[in-house]
There are 2 protein chains.
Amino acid sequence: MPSEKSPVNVFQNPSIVRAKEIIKNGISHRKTLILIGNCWVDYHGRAGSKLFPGERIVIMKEDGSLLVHRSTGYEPVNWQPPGCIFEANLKENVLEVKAIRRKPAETVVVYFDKLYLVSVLDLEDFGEFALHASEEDMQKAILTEPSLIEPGFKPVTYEKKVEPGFMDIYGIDSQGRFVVVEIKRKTAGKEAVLQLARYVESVKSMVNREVRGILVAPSIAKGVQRLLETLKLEFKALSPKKCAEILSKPEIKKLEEFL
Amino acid sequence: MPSEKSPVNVFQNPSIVRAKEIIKNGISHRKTLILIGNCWVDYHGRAGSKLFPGERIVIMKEDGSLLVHRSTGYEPVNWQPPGCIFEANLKENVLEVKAIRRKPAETVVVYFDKLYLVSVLDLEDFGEFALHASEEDMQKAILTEPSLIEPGFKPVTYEKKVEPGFMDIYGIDSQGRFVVVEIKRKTAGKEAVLQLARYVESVKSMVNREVRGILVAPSIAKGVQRLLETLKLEFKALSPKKCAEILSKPEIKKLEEFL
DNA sequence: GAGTGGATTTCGCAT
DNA sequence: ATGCGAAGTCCACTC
């Protein structure tokens, strides 16, 4: 029997019934739980669907969470996201997991006929994740190096509320014209575009006088190309990284200005 | 020493040097596997990221798909997705497992300090996955169905292309004016709004009479309401349950007219 | 609590 | 390969 204060507790090929005590005991410690076995599933709810039986691994963590990965995939083939109020019960030598969910009304039950590994785990996470290159590293860069866009911009707000939406950066170029800027940080596809000729539109309509709109994204999709000329939009290749770079450097400090 | 047909091999506690060994293998063979411990990820490619040192659940799968999941939380606070290359290698006592991605070029490497578990799947699982009530199942409710949209529509085409984009549904109405029909599976918003919207000019573009756009959804947004109003568009309530509901009828083989 | 938009979105389908 | 849109999307943020 391995010590209760070991991160990880392991069951090896444990009968259904022993299975269900020690999800049961996991479930109210709230331990997260590793489940392999044959099992099928059932989800009822905003969707419903039917999984017949195969082996899987399942996970039940700690905030309520519950993956069932087959072995294959990057997606859970059910899932139930965090929230749930779990419970394990025995009906006629089959083990039912079930995740319920209030709020939408939601539940998903797991049937295991077989467990090879049932695994009870506590464990330590502390650690920090920071993430680098995402459209609101791009907005920053921008907003701390405005020449990125082109000489002489100058950024007047961000995020700034008009009709159809929140602008990424709008300001002022070289010549006092009013600018627009839409900030994609994959290929811009027609949608942005799209988003792009909205706002363009609506600050014109209130100033009454021309304004530039500008696309900035690392590429354009092509079909996109023509519809972009066609919108007289304007397209600057920037790509994540690059910006991600710039904010690296120690002038980042700039920053704090705006925030 | 357990047999090596097994479908779950478990390891508890393994020194790094055996781990590697043992995730080698398992790489080399195509298994699934399951990796517990103290570890710190980097990734690099389409963003970056840094995750610093906690004890997690890493899963390795057949298809070269890698999860780096938390405690807490439904999504992997690091993956990639399935087309990956595995590597695993040894580093003064650290374990290095990387996860190679050529298009787009990227790599997530996981450094193990301490591993609790290693587990080596043998998973087999050809079952069935069905999945009901998503957007197709009202498409196809509808066109079985069309009196559900009102008495007396007229489907004539579906997925059929315009300029925008894709129409769910083009038909004729009682009066024997044009509808397109949009459809959401959950409360439409203002995109659904817009796309919709776009078809109907499009449409009414080419043939240039009264043009009828008819958002099928749950339910609208509240400010949407006007929106939809502003643009003389329709809303027609219909759940993707109650479609679910009616291709469960014996008449579903009607649709099979469709395909 | 609802609405809005981003995401290392992923996934599937059509061109 | 690329483009496009749905998803049981999830998630964070605002109102």
Given for the second form:
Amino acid sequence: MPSEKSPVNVFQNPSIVRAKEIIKNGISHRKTLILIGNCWVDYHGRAGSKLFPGERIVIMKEDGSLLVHRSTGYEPVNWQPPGCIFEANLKENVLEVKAIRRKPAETVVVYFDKLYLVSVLDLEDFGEFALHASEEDMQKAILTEPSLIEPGFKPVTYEKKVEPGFMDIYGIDSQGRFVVVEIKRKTAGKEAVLQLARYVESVKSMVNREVRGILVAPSIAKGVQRLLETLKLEFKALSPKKCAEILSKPEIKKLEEFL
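What would the structure be for the form predicted alone, given that what you showed me was the form predicted in complex with another copy of the chain?
What comes next is one chain alone, with no partners or other molecules.
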């Protein structure tokens, strides 16, 4: 039998009676539990549902959340949010695991008639979650906070079609000059510079005003700075992580305000 002091205790093919003892002990010590076996599920609350028998994975987390997973797919087929009270009872050789939520009042009951595995986990997790944005997210962040490009920059539109393709962002700077912004999520190479140059030339052919081109990326490849200077284009360093932080703010404004 695994040591009770181990951060991970695994019990294979426990009897229903033994499984109840293990689960009740885990609940009382606020452990995370993983149960694998044949089960069916009832939900009672604002609505009602029934999940018929099948072999599934049930996760009971130390914060009171519960997830019932099939062997395929990433979303749980039944779940309860954090803050639930767990109970484990035995009725007619069937193990009942309840997740009870008080506000709103709702209960998920998982019934097991066979368990293949019960894991009791005492895990520590203090790592921060860092979300690194996509190019689309970087675009949204700039539209949300235009000063990421420079003070006074005002986006006019985005994904604007011109002869060579679609400009990521099209705007005006503090001096009234048109600005074409090309965004790259990773280190920008010479092709990104040439792409931006084509967009700038296309806009110049349509307007009687100075047009600037700004390449936005976390960094640029070797030799790219010289090419930018030759083509009279600019570079603005901006990391996807910074953009993700901006988009995570609760006071994010709607994109429509900038259009």
